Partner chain sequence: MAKDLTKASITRVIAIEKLKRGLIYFILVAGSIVFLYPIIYAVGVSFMSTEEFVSIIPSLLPIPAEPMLGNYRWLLLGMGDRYMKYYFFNSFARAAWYTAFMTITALIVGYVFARLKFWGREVIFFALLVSQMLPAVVTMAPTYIMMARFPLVGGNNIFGQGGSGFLGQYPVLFILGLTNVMAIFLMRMAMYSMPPDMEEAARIDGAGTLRIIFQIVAPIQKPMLAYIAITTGIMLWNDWFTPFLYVSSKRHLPLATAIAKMTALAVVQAGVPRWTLIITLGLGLTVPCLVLFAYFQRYIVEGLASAAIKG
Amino acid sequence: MGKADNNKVSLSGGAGGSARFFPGWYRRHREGVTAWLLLGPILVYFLIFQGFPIIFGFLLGFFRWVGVTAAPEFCGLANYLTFFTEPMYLLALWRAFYIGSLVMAVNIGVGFAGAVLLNLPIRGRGVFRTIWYIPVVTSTVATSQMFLIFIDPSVGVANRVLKQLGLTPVVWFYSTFWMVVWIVLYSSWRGIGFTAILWLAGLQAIDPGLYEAAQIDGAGAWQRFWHITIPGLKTIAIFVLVTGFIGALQIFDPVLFISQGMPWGTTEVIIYRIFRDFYGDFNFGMAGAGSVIVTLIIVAFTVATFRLLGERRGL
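Throw up the structure of that chain alone, the form predicted alone, no partners.
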């Protein structure tokens, strides 16, 4: 009898130390305790490496802080007023919209065409899908260096091709037009695979029975595409538009590794300007204000897009 009682006690206490002292409370909240034990480390990680930088960057915008050794000085909204009155920041914001819109248009258009091709019932579809997605997961530093070699004015492949065609070589870094073209091409090459995967997910979510029924009713390929495929992609289209805009406004890697704002700052976008404020000029206050403004623009666009398109289409 004593052994049985001891076994019962050990079993009841084996669920955890808390159960020995608070058996009733633990039984009622066992799932919640388990969830917090699992999510706790993730939340701590997020607060340290995500939450704190966000709060710190937000507070930076209200201080005038130039230089590592200088003490921060509260200035209220002065940094935000400087952002909207200084042409340098407004031009950088406009270039982000301009260059980012070109990248987004190429990604959405070519990505959709690629998704339609990848959705065809052909042999080896998995291999082709992997090939399309490889640029997304490759190293930005490595691919950008290869791209720089390609457009090198002296030994680059692009100028060698021009010479073979009897054309005059181009010093790409001194041409705003060509630097924008190269930035768009590189960014599109890096991002088309991700956009194509999103479109492909939307295509595969459409019920195949709708196509079969439409084909039985005599609908042609174009009619099926226009009346079934396009309406069936409305949800994923909003997601692609929002993520595309966020990526476009945050374009940074090709400017940092390829153009570096050349020529004469004409390809400097807003994220690169914020980067230079913080790491180059040590103007921490303006960097914080710029980060907050970009975040607010993204949030406003996302909310407006979901309200205008989502509610109109019953999403």
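The form predicted together with its partner chain, contrasted with the form predicted alone above:
Next comes a single chain, given without company.
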């Protein structure tokens, strides 16, 4: 790739064949040639390993295809019809929506409160920020197991606390409600730090001069909060909401490790359902149809948000 050197010395030194044969063309286009030489290999890789699967994925839903070695068979919209007629799928979609929204609500709310506190000039602020962020860098595989031992019906801490309070212990795994609660708790435990840091970045991006000016004008703490902090956070709020919703709809790891869709599939969320179609049943057509629908929802949501807000930021 070094052949694309942008200088005349290496040009005359025979750095590029193109330079010798098309000197005029090369001189006019050498920036483009350099760019394409550097970009080319990555783009080729990208087209094969990202581009192709995306196009392939959009076609997959139109085929009846069970098993890796089986031959795909065109079946039109049959898989999509199954998605909308088999209640399992729409229910899973709905569950992803409401479990994800619960997680998002807790993350955004607690994360915001945390960010406001972590932004105050107090001692040990850095230590608190670190600790709040720690769960984010942990592995879902590892920490979900730590939560699982809390809710073990016989040896878990959760039931211990209930017994101490004189209440009846609960077999959490039998109850849809409690499984959802634990999934939300785990996801929030792991996600609050991330949202808090995002909010914190937003708070710190607000011009401190505004606060000083407001203080001089006699605005109280709450007034400053409502009239400077909240409007100043608009950009970051959009970012948190959009990425939060996209992530929420794709909730998967916590469900797989904590409830595995139990009890009786009532905590099965859409990505988990697609994963089961794909890896459990090797029903590629159904998995393809499901993921296209999720993709369309996410794209529609993102585009609609940016349209509504009139934001043009290239994302």
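Residue numbers count along the first chain shown, from 1. Fair warning: this is a prediction, and the values are worked out from it, not measured in the lab. Under this definition, the rigid core comprises the largest set of C-alpha atoms superposing within 1.5 Å between the forms.
Taking the rigid core as fixed, one finds a CA shift for residue 264 smaller than 2 Å between these two forms.
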